[in-house]
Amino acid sequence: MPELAEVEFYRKQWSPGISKMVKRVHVHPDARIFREADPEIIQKQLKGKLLLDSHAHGKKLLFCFSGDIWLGIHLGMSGSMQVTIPEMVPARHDHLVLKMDSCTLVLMDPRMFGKVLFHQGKESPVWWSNLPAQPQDEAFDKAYFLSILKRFPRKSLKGLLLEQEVFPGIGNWMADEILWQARIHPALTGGELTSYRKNKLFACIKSVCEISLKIIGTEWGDPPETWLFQNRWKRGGICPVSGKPLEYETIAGRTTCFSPAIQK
């Protein structure tokens, strides 16, 4: 499932439609993801509109057009976003295309467990406006997550940094890299963190989105190689720190890696 950083690549792959009007829109009207809008309404309301601007938020999207219009998207697990020639052809899993004079942006989801989102109004929409704090805002100091650790006492490291509630963008990968760069058991629970252990947890927080957005967000490419997830994807990893082998449970619902050597 694409992250934060992965997000933000995908974003950048639209900017080459900013400023431009769109001539043509192209939508699979029974595909999932439109379950929260009117696909009908989204190719008669962007036809003609410009490409004003765009955002992302954690997992999620904003386009704004011309016209006052709002296009929301989520990429679920499969989405990702794409700039090609006006000429091309919608494909099987295309399922938004918007088409310009010199170039045509394409949403695919294959498994369709993303969604999109219109809104149509002076003011941002509700869904993206009420968005909480992203790890890398300013706005999520020191005090921010220290009360996030007091809301959430008893539950797993590992679950509390996929809750997008306060965590938003952060998933499995880059879950597993913070706390294992912070040598933190994943199922160790905020409450047993001592005041050293959360300052070190908060440092790699901002430390793993900060460089996850410059490398990935940038130009899609790969973390460091001292990082665990250059050794995480396959079992018989071995922990590039202790040189000892990374262990694979399944914590809060979702498979986990972490090098017990290290992360105590």
The other form holds:
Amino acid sequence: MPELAEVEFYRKQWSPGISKMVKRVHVHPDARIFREADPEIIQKQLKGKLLLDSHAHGKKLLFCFSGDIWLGIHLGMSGSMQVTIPEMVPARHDHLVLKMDSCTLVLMDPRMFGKVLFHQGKESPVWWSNLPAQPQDEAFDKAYFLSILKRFPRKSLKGLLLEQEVFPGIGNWMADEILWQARIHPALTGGELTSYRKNKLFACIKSVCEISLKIIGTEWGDPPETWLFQNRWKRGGICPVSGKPLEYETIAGRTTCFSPAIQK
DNA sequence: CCCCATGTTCGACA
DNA sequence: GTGTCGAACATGGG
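And the form predicted in complex with the DNA, for comparison with the form predicted alone?
Time for the whole complex; same chain goes first.
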């Protein structure tokens, strides 16, 4: 489910636990999301620690605990995070549960395409270093954006926007939204764009990220009615700009929704 | 039963 | 090296 705005929303879900102590930890030891990390070690190490801080970068999350403990979370396709009452009882998909005096922090993920990383040490973990600029960052400016297009001149723009190495946090619906707002066909390549269209694309990347973060990232609100987002989920959807039918095609390996009437 | 899903990774192949 | 494609992962919803 989560792209950068949803990831930011979920990060904040655990904020009620900041500066509180982890009293008890429940894990599902066999859950695939722990991957190479050892859930028993995570359980043992987190107990008695204070949650200090949290950060999001693209689709990645970092939670810092006292005792130089660092917890990384990637929500994959179906992961989510919640805060709930102290008495909650972990259910089938609640793979990591942190019990505090006044609340419980829950990480759930039915499909388990997500990932949990664990690190102990003074220095921040290697998997949280050398992170590329995010589209919503100031460092992600037009010159940087143009250099990306130059670097991948023949890759479809849909596929390029999904590259987490260059557009961290952008996922399937955001990529479609950006290209639709920019009136650019998703199978076009960066090399095929006029400089006018490159500028337009850059502006749409910035505004879709910014508005999504504001609306979804804080309150999980719905994006504006005028967005493709509101029309794409139901098959047989109609482009809110042209009034013509939306089309669904697999591009770069993902279902892509676009409006042939306005995206050339 | 079928098909689909807001993600990532890996191997095969042109 | 580039890019594309399909499969795999595991579960639930329509």
